[in-house]
Amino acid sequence: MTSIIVHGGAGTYSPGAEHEKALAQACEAAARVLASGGSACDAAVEATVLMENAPVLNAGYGSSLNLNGEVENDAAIMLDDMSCGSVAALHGFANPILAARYVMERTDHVLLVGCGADAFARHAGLVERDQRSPARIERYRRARAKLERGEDIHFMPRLRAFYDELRNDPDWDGERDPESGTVGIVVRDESGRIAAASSTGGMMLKLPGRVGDTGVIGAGTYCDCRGGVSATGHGEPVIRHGMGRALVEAFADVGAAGAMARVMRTACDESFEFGLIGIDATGDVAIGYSTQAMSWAAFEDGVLRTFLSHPIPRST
């Protein structure tokens, strides 16, 4: 059974039709790759590139800005044979997922970061691009102005308090929350091969050099013969608890739905704010989140579903 699922981030935002359109297009792009004989890896990368190019999503163009007003991207890909590659704190490249794939296919390493990742991407000939969209720049300016009026983000609890202040501010106009981050995909092709990929701009106003769960294999991105997972949301708890691998390990015990229920109980018990998508070895899809919302789309044997449950015409 062919199965595809993508997500556009979990958080305290209100995803709408523009998110649905971008994610549906990503699903259908992956489906076309599979229909033309491409691999699960090819399909995952193709769809992730589309999501990285969609300004409404926090990955690639339209990424969140760090404290210095710069974009640092993380991305990862992993296959069911446990081949994997990732980059973190990548600067100024249009499609970080391509850099992650090249790490997997062209090196003996798993993770490249910072200036080393930049040099590798440049040597590979990847397209360079300013990832700061006008909307994200404006959001950064407003958030930074509030910060400069007295908030402190030296460590995570104070950063969280700052975001809470933004959401409760009567002057806040209802824009999407700055931390509605990360895109991801899991694909299972007709032969049963599975691939998982994730890409993100991370948290708005994060400290320069901060790496979240997306680029950490076993945390925000994981895949083996039992299934694949991509995570989104508050990355630090996802890293600490290895949530991606935990979900895949549970697939073998209780299947997709049971595994997701088990992992989400942990999320609720620990007050994590995150979301997960996954596909198990049989092709069953799992979706779970502990935040206000998560945008997603799933394509299973020719049927497209989205988080808004809108009928969307098939692309031709």
Ligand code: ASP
Second form
Amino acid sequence: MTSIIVHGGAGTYSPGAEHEKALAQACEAAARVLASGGSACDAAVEATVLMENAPVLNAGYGSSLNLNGEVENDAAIMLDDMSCGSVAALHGFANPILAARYVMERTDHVLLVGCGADAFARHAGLVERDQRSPARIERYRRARAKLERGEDIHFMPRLRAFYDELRNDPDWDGERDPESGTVGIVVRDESGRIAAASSTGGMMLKLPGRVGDTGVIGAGTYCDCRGGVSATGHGEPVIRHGMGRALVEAFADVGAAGAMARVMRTACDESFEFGLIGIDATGDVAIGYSTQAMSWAAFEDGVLRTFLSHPIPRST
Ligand code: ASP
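Form predicted on its own already given; the form predicted together with aspartic acid follows:
Below: every chain and molecule of the assembly, starting with the one above.
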């Protein structure tokens, strides 16, 4: 049995038709790769490239911008034999997942960051691209204006005070460039090989150099012979709790559904906001989220299902 599950982020956004189409197309593309004899890894990469190219998703073109108004991408891939590669704070490449795959296949390392990752991706001949879309720049402007007004930013309660310090720091160059949908996939092919991949622009207004869970193996992306996982949502608690690995470990104990229930209890106890997709060694799919919204598409037994949850409107 082959199983494919992709997500388009968890948070407070309202996923629309374009969002759903991008996830469905990614899922179908992964299915086509498997049907033509490609590996779980090929399928995961192909689908992630398509999601990175979709401006509506926060990965590749259309990524969120950091405090300086620049895009810094994180992406990772891991296979059931525990080979893995990732990049973080990568600047200006169309498809960060290709750089992550290249780290896995060509180096002795797991994670390359910043200017080292940029030089590596350039050496690999990957296509360079300004990842800022007009829609995402507009959202950045709105978020930045909120910060200027002294309002708190979701997930970053310390940013307001820190921002005041930065503005008075003559060495800080962040003032020069005044602005969800992280993506992930898990695939299990007919022969039982599993691959998990994730890609993101990270959180809007994050500090330059911040690395989220997506590029951290064991946190936002994890895979071994027991299953694979991709996470989304508030990256810092996902790193602290090693959510990706925690879910895969629980797969071996209690299967996909039981494992998801167990890790979701942690999320609820700790009240942090995140979403997870996973596939266990038998091909069973698990999905869970503690956020207001999450989107995903799954391909199981030849049937495509898509799911978009919307935030419940708050009464004023
Ligand atoms: N987890 C990502 C991060 O913290 C963001 C997201 O999934 O929306 O960078």
